[in-house]
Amino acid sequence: MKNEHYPTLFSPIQIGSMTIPNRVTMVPTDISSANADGSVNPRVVTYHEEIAKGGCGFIIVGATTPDKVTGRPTVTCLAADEDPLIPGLAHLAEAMHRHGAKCAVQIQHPGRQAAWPRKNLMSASDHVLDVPGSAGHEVIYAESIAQGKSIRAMTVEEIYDLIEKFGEAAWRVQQAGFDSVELHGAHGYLISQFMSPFVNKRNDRFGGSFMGRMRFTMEIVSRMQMKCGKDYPLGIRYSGDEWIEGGRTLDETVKVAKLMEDMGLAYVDISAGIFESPGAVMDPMYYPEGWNTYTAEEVKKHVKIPVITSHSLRNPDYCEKIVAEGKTDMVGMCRQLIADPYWANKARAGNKRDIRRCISCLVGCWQESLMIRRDMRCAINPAVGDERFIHLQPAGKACKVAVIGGGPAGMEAARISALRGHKVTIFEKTGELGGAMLCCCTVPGKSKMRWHADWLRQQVEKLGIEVKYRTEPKAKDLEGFDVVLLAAGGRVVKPDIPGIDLPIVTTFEDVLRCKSTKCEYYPAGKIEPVECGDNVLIWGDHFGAADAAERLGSAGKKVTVVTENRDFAEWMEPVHRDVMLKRFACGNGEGLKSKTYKHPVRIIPSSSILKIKKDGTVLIVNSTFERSEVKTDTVVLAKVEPNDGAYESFLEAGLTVVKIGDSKNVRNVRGAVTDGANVALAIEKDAALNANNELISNLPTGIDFVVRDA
């Protein structure tokens, strides 16, 4: 029966011997959550099983190494290099099969981009590698500087040894009961290193011509077919355009697809980029939905086997459109299914407003996990890697919970508290919920943050949570609440220097304030954003400073950023930072077509401001006490500190109060959401503050921590 909402998206498709129930694919990602030996554990099973429960038709388990000794893409990736790993892989396949999904394992050797081992890494050719956006980046210690990683060319003997290991890994996956195997030939990993004219500079049988560069892949395919049978469906994921001079372009991508079809592959999975140009690989917030679809559309014109497209697919309307128009056969999602494993079920039911759309922040799933050798998390979905949030336990007895502040921390805490049965009231000092997320609405390329703000606002409404706008309660107003959560966010720092109160001085919050009255949540009486002059100086180094620089730079202003750090935005997720700095230099991210800046953004590092004069002259001093002046029309303050002024008064009044989000520590959206989620799990009738002034509950029987008089 056809689905009434998305009839093409939820129609079956044949891939080799597999009948896939719908066109939704989980394209592979490394969740780095296996055991240290690469074996499957409950975390890996649960993660993939939830996606199968969520209705995804074809699930490709990512980044499974055929040889742990020479290369793991992350330190705890899956492995298929030993027979004792087969039973665990079988449990994983069964978990997906019992919910109707077909499943594959992606075999990936990282080569030069291995996270482990760190040294003696191999590739198609000798070179020095510098890919700070990759999980296999060079490790730079606190007192060291970047040197680049020395990479060596594989010998022919090593190549054939690894070809055999790829074949053995595929056989193990087949024995475990998976429906298919996919080769990872994208993003600069080992197969890609041989395929890419940018990386492969060999002059033997495995380099040179197109067929020479494809020989490694072809030999692997032949070996897998010999071990698994030619009817066993094989696929390959590779980049449609590597977005680097000397790399593969779309013309050669078509040749690769035709060659793979001739060799008997069942499908091709078209990605983008190489880690020397990380924007196209990871497509951060700046990239519009489906920006890479054109590559799959072109490949599809030349082959009969199914084609999968991916990159920033979020909206089921768009996904239905590109499948129905024949631009692709299947839509591939990765981060979207991390943020919401139940995307397919919600879309099929026509409930797209309830989809928690990925905001492409790359914080939980990359910067704060795989990049630093931890298992994967998600900035907006606390259940990833933490099963406490999959099946929320109802509270033993309902509590009255006050949440002071309606930003991401406050709304997430309110959401989970309400789901557990508590009665929640949010006190918000402005006329709308959203907090710091709303500062991104006016920043070109950053409006995806609004998606999560809207989703949380919808959940607050759906759960019937009371919201008191334009209210800043005092301690006496909160006496009837069992628990108080201070989630008031951060506040802009106003240093005590001459000129700080001049009319030309404003804050990033005033500059970035949204003025769109089309938003359903836009409050009446909202103050208009501050208009800046042509020359703007921004003082600070956090999200407010970066977003203000991007907002004003894109508007044609001449922007100068003063930071006390040795470089600007070193805290930022590295792929976002790479694209941002290219835009600051009047360029763009690879594959981006957004408007470029009229003037480059100037950065003054290791410096601070001493004085602001009435005529707009700003006196600056650097770390060696050298002074300079900058003439500006507007000074934007962008330093942020926790807004926790009410905390001590709440404690003194005897309230059970804890700080969460930026009120506790100025971080990012993941820090805020995680704080809110964690504290909401601790709220019970017996909850109290421990010796660290953190909320705890459910202590062992007989443990009493009630504070008594001395």
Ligand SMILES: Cc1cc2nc3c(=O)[nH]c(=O)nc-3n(C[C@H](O)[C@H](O)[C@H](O)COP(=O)(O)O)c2cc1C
Given for the second form:
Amino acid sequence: MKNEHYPTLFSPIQIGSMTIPNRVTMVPTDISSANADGSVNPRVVTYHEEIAKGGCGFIIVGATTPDKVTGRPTVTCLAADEDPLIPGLAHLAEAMHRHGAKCAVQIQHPGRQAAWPRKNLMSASDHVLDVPGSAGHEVIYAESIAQGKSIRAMTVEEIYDLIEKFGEAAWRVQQAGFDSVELHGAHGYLISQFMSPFVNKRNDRFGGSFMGRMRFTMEIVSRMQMKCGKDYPLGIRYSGDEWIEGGRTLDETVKVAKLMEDMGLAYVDISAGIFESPGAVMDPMYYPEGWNTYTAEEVKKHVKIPVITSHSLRNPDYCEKIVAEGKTDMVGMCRQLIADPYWANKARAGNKRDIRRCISCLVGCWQESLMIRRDMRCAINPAVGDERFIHLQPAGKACKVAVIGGGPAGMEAARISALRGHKVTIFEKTGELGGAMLCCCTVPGKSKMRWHADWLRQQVEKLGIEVKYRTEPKAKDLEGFDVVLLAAGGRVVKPDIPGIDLPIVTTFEDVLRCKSTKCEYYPAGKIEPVECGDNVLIWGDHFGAADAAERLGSAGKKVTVVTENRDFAEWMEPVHRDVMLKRFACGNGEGLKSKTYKHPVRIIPSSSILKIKKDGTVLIVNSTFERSEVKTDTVVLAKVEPNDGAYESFLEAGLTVVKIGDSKNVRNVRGAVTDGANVALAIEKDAALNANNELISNLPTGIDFVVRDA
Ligand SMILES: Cc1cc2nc3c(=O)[nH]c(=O)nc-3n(C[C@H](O)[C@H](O)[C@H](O)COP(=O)(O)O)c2cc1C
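Let me have the form predicted together with the named molecule next, following on from the form predicted alone.
Next comes the full complex, this chain leading.
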């Protein structure tokens, strides 16, 4: 029966001998959550099983190494290099098959991009690598100078040894009951190192001409076919364009697809970029939906085997359109299914509004996990890596919860508390929910943040959570509540310097305030944003500063940023930072077509502001006490500290109060959402503050709470 909402997306497709129930693919995602020996564990099973339950038709398990001694893309990736790993892989396949999905494993050797080992890395060529956006980025010790890691070209003997290991790994995956194997030839990992003219500088049979560069891949394909049989469906993922001078481009991508079809491959999965072009590989928030679709569309004109496209696909309407128009056979999603594993079911049921759309922040899944050698998390879906949230336990006895502040921490805490049966009231001092996320609405490339604000606002409505707008309660107003969560966000620091009260001084919050009356949540009487002059000085080094620079720079202003740190935005997720700095220099992220700046953004590091004069001159001092002046029309304050002023008075009044989100410690959306989710799990009628002033409940029977000091 045809699906009434998305008939093409939810129609079956044949890939080689596999019949896939629909066109939704989980493109490979290394969740770096396996055991240290690369074996499957319950976390790996649960992650993939939820996606299968969620209705995804084809699940390609992420990078799995054929040889963990010479290369793991992440320290706890899966491995398929020993027979004793087969039973665990079989459990994984069964878990997905139970829910009707077909599944594959992507075999990948990271070569130069290995997270482990850290030294003596193999590649097609011999060079020094410095790609800080990758998970296998060079390790920078606290006290050493970044030097990049040295890479050595593989010997021909090593190449043949590894080809055999790829073949063996595919055979193990087949033995485990998987329906298919995918080769990872994208993103600057080993196969792509051989395929890429930018990386491969060999002059033997594995380099040089197109066929020379393809030899490694072709030999692996032949070896896999020999071990698994020619009918076993193999696919390959590789980048449609490497987005780097001297790299592979779309013309060659088409040639590769034809070659792979001729060799008997069952499908091609077209990705983007190598890690020297990080924006294309990991498309941060800046990238619009489907910016990479054109590559699949071109490949499809030249081959008959199915084509998968991916990158920033989030909206089922767009996905239906590109499949229906024949631009691709299947849509691929990685981060979207991290943020919401039930995407396919929600789309099929016509429940698009309920989809928790991935905001492409890369904070939970990349910066704070794979890049620093930890297992994968998600900034907006706390259930990733923490299965307590998948099957939420109702509270023992419902209680009354007050949430002070309706930003991401407050709304997430309210959502999970309400799901557990508590009666929740949010007190929000402005006329709308969203908190700091709303500052992103007017920032080019950051408006996806609003998706999450909207999703949380909808959940608050759906769960019937009471919201008191334009209210800042005092301790006495909160007496009837069992638990109070202080989620009041951050506040802008106002330095005590001459001129700080001049009318040319404003805050990033005032500059970035949105004024879209089209927004369904736009409150009546909202104050208009502050207009800035042509020359703007921003003081600070957090999201407020970066977003104000982006907003004003792209509007053609001359922007100067003064940071107290050695460099600006070192805390930022590195792929976003890479794109942002390229834009600050009047360039752009790879493949990004958004409007570029008229003037470069000037950054003044290791400095602070000393005085603001009436004529707009700002006196600046650096860390060696040298002074300089910058002439500006507007000064934007963008340094933020926790807004926790009410905390002590709440504690003194005897309230059970905890700080969450930026009120506790100024961080990012992940910090806020995780705090909100965690505290909501601890809320029970008998919850109390422990000696660290954190909320605890459920201590073993017989252990008494010492609630608080007299
Ligand atoms: C946490 C994480 C792990 C990834 N692991 C893999 C992988 O193992 N193999 C691969 O080909 N791509 C991997 N990718 C890239 C994604 O498959 C995908 O191409 C990219 O994230 C853009 O698509 P999206 O917008 O759907 O996330 C990974 C990306 C992320 C964020």
